[in-house]
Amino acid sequence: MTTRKVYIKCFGCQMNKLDSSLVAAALRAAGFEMTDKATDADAVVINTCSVREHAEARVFSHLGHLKHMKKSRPGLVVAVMGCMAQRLGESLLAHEAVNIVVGPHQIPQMPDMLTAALETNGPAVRIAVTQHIRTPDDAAAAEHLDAFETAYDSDENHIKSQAFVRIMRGCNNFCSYCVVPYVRGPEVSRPPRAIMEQIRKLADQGIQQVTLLGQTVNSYAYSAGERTYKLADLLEMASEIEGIHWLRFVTSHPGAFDNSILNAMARLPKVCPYLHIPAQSGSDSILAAMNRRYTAQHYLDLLAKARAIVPDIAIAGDFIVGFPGETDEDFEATAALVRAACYKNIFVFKYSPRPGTRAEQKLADSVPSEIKQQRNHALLALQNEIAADYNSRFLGRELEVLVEGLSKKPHLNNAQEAGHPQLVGRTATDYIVVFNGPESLTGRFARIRIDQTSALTLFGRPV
């Protein structure tokens, strides 16, 4: 029987690549191969994003280059799956190239469904099985969800030694522009048990490095008995499993931060002095309208005590410029928020409606898409500003790196050297680091002198 190749797409964040990569385990166990290449495959998975409206373009862009595929391929099956799968749900079907679609809670059931639309030849199979939103106490779906992570893990990042870990699912916090809890459900934290089990697993297969993942993973909170259990208890349990080597944490929300996970931070060696928080904006009126509960002053004080517990800590934000009603006094105040953060890196995006949510039934789309863009730029070109000469510091300075591999994006100046090619690895505070050694340190730790460095990376040679 000739072997089915399965060619995976996704979009988005870590929670969904750590989604393609447990469906990849799944397949590759339940008989399929993965390819590298659409031409090559009998099945199409793409997994989606619906956080912004050029993500889910991307996906319309993408589906418009497989129907034409399908028509000198007429039984090759594309199945669609993820965020914007759940919002869009049987409406997918009515584009000439889906032939599958799946909601985030349901993908343990890719393999068969893949299997049961290659049998009965791609094009007459039409599937939906969207996930309508689940409550907390849906136990048995849970439970579901929870054996298909501990079979399958990340087995995609293990070449690099680390690997993902889920500790929750959904959000409660209903951002106004945000569509997240309306296709992922709400909060949902798996047992301690069940995570450390995973985590062990995968320091038996050689992982090092751990990033717990959750769409808020400081609202990290499951009951057992008497006590119930948060993030800095499993930073601690997690620091005593043998072989991990570095532990890391994303994302947080800056609303109902716990100083113990800063103190456990700066107590466990282990994990990792570096914290993304998105900021989102500096004005108070535009959080208010984002229905962020907290205020500027609130966030920088966050950043200060952090600071304060871990001195040597790195800051990651986010944030969003045009959301509605943002006028060049509300940028200001973002400007002045990110010149008082003096953040590592930031990510920024210009706001774009989402259908469903608060701020796209409520506000209108109020600031021009070329001022957005402006303010885009602006606020990156002032990161990189700050970040060029905060990262000046690490000159001359020995660190210790986790190696990823080679480089995608050689240095020009210094593309191979020694006969050896550029690699790139992460410092613990989540700094780029590239330099010139053996393609064999993939994976290891190595210790690296800086003697230059930029707004994004560093540079150096290993000691």
Contents of the next structure:
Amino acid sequence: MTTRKVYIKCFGCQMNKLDSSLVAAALRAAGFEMTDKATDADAVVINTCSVREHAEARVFSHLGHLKHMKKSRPGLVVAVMGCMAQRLGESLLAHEAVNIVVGPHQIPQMPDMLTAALETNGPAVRIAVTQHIRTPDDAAAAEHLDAFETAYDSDENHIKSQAFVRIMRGCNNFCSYCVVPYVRGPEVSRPPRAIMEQIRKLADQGIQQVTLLGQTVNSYAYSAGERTYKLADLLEMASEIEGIHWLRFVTSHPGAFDNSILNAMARLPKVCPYLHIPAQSGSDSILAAMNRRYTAQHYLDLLAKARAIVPDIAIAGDFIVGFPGETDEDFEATAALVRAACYKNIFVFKYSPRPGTRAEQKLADSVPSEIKQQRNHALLALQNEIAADYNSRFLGRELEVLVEGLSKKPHLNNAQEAGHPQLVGRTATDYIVVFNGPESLTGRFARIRIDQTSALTLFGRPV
Ligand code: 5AD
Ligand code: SF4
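What I would like now is the form predicted together with ligand 5AD, since the data block earlier showed the form predicted on its own; can you produce it?
Once more the chain from above appears, this time first in line as the rest of the complex follows.
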């Protein structure tokens, strides 16, 4: 029998990228071959995101193309996995293109399901395995998922010598706008032993940078006997693993952010001085309506404390503009927070009502889309201005970067430099650095002297 080819299309966050690469590794182990073209594939797997309506619309548009493709290739099998699969469940099977629907907690079953669907020649098979993931956790299922996670690695980034390791699943915060707790279920922290085993294995394979992943990594807690392990303990334990040079973690929630994490960052040289810590808004009344459980002042105090403990720390944040009831004054408060926070960068999103969330059920989506657009633009423009100014302090400085590879969109500034292509690297603080150098530097550390800066990028030359 010829080898079956699978094309995986991934939408959404780092969690999804990790799930996609775990599934790819499991499929390879089961004898499938990966392809990067849907037209070559016997099966297409779409990993989906539900966080905004736009993300779901893109998936439906993709499914539209696949439906069309199936007219000439009726044997093509299409599987939908991830958050949208969990949110919409069996109803997705009504879509002509879809054969298989797999929730985020059932991904270990993907190889068997694709095999079964391909054997019976696609169109006849309709399978959904999303379960109600908020019912009391089935311990056997949780263990199965953890074993799957430990067995397969995030392999996509090996060439860049980076990998992602999940430390927890789910979220308990129930921010009023957010669908994640409904589709990813309650928080479950993975055992430290499994996490360390995985990092050790990655280090043996040449991985030098590991990013610990979770929706709220600062609430990581795992009890074993007398002891409860927290994120700071994981950082400490992972720091001892030979071969790992840089450790990161995303994402943090500003409530209950303990000093132990900042102290670990200050004390442990491998822990990158970088914090992604979304504020979402700078208005206390909007923060309350979002159920974020902190005030703007608490947030700014936390950043001040972080900077006192880790002087070089770089901070990134997320914001939602146009949340129901957001007035000009509320937006001004957000702009004031951005001014005060001195971020490295921010991500700004227009509020999108998500079915089933408290905001969607209780609050009208009252801010017109033109105003959302304006606020989105204004906030990014403000941040750009601040960062462009702030980044000039890097001029003349030498920074260590982990080289990620060829620059995808060559920057004009120094695209033509003698003999070498333009490369991109990142500092420990997550700044993007563009420079010319041999491609063989990919996946390695290099020292770059900065000679030009902009709001989002630093430019320089290898030392
Ligand atoms: N609408 C807009 N943005 C959202 N986010 C989460 N839910 C929504 C929503 N309903 C944003 C938050 C979060 C980021 C991952 O996505 O800013 O931090
Ligand atoms: Fe969503 Fe809030 Fe949980 Fe983040 S912390 S995943 S925004 S509910």
